[in-house]
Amino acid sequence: MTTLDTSRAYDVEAVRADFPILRQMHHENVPLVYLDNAATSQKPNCVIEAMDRYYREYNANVHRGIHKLSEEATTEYEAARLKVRKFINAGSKREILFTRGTTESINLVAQTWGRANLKAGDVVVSSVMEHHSNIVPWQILAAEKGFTVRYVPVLPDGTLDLDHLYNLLAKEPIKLVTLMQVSNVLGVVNPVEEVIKKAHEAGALVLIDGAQSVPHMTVDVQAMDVDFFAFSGHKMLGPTGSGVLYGKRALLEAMPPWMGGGDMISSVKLSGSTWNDLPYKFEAGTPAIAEAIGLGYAVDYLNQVGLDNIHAHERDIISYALERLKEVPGLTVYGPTGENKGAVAAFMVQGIHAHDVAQLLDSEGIAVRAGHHCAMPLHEHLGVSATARASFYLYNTHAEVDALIAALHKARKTFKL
């Protein structure tokens, strides 16, 4: 499946040599330097692979056929599901409901649980520094049920207030808290588990965005106590298209479906239909079926390589990073620089937008981000109207690094600052 010799120290080369994208030039004369992760991961060739195969030698419908090729696609499929229910610990597959990610899933939650059990008086919790995926949902329910969404603060360092929290749990009707376990903007790594167990004790429950944690981290949602998490597969070296939300059984069992269609009926009539099991109840239609097999490969290749490998990994290019960019002159760097930090340096350099910067370092071969992240509020928070974000991942090098603060100094020279 890979190159990789997991009987030695992390071998960053290695794990790129399975990533045929990186290897390619960029603009015909310098090499690819990817560092938009927190967008969208690259991904190895066991991935690609697997994908291929799916298309090639037994594309079928899942579940309803019962011929060769359908079979083999169902096996597969599900062999992806119970991946994924091992990699975040759920207790069992039924809790795993594939989607198209993290967007999708928090919409599912808030037009499933939320429309059912949300009204005037009652209060959802969000923060400042929520990706819009996980304040809109929430806004347009709210709209039309007449509860009050609330948002924590961002403090000075970029960390949650939590006693701001607190207070409005001790307070308020709370329902719900939704926050994210890692910040795509800020890189900040939010307590989650003592915010569980916070909101528990004031009755609420908890959805948890875990797009940018799950690639990165060791997530373990028994052991968190978490009632719905949600997460993307085209942020962990699977194909876009697709994700997954996590919800403790009960509450998924109490739930309405969402969509109607095929697969999640278990009959219909003209006069009323019944529903499927779970997870089935959730999958309306035809399924993304190459994208969950890809998932599945993608899940393998992280077990492969070691989260903790690639944690550890991380956290050294991230110190790395955030050290060589104090050499650039008029460069700010939002968010925490400690140990409660992901590898994601959002930056702005002064007398320079971040459009231009982005664009002066893609010249260079090096493919950042630009612009308010799906971040919206927390950049009026921040006080400005948009950043640039390297963000790093487990191929990426202190070359890589090395490269964009050269650039970064050609693009202030370009500009004559």
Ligand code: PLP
Second form
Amino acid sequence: MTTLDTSRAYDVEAVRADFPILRQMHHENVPLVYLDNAATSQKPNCVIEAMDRYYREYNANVHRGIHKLSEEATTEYEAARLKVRKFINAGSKREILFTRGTTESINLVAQTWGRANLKAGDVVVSSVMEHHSNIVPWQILAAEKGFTVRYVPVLPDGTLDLDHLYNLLAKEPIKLVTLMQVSNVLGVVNPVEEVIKKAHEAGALVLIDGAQSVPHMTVDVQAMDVDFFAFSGHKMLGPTGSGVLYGKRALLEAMPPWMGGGDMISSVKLSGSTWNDLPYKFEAGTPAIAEAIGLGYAVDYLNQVGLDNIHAHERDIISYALERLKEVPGLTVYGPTGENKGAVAAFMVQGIHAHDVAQLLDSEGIAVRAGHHCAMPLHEHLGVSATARASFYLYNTHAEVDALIAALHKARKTFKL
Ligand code: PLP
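With the form predicted alone in hand, show me what the form predicted together with the ligand looks like.
All chains and molecules follow, beginning with the one already shown.
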């Protein structure tokens, strides 16, 4: 599957060799430096080939056909579910729902559990640092149901104001705490285990947005004791259109379905219908089959390289990047800088708009993102309308960080700073 010799120290060049896009020139003669991994990750050969194989050799619908192709597709699709179950240590494959991504997973919880359980007088707690996908679904439902959404503030060092959260838990009728594990802007790693424990003591359920954690660190949903856990396949080397909602079985069993249609029913009569078992109750219609299979192969690849190795490599790269970014005059990095920071550096260069930074970096072959990164309330809190963001992954190198720093110096010169 990979040329990687896993018995050796982390071999970033061998990892890079598994990603065909990284061999490409970005512009005519500038090599691609891909530093936009928080938006989406690149895909290794094994994922691309697995999806190609599905379409070339056994393309068929799942769970329905009696023919060989359909059986093969079903076997691979369900094998992917088992791989994901093991990857996050869920207790049962019935607790792994395939979705299109983190956004759909969170909306699923809001529209099923939320719709059935939240009413006027209840409180849902989110935070100022959340991605829009963990703010807007709750606002939409709150407008209909009349419950309140409160937001935990962010402290000046870029960490969550936990005292504020624990005060809320002590005083208010909180039904759900819904937080990100790792921020896609600040990079901060939130202490979700502690939060889950305190929330449970106060009688609240917890949803964790793992979009920026699952690709980068070991996640054990049972050890965490989390109630719902959402993540996206495309940020962890898998295809777009693949994602997961983990939910504790008892909660999922009690939740009504969301979308109705094929596969999610046990029987349909004109007088009414009954629902299929988990996880199919929440997977109406033809699912993203190739995408789920691709995600399974991404999990295989991450396991083969080893999440602990990936995490250590990223810590090395982000520490190096944070040190070197200090050399650029007028550059501010947002969020913490210690061990509690993932491989994300959102920054601003005084005198250059973030979009101009990104455009100038692009002309040097360096792909970063600029904007509010779907975190407008956080940017309002930071007092900036936009930041540039370099985000790293298992295939990034010190040389790429050097290229980023050189390009930032060049950008300042272009702006005569
Ligand atoms: N949550 C976080 C922390 C994210 O970074 C993202 C994507 O950037 C999302 C949620 C939404 O993920 P998706 O667009 O894959 O649904």
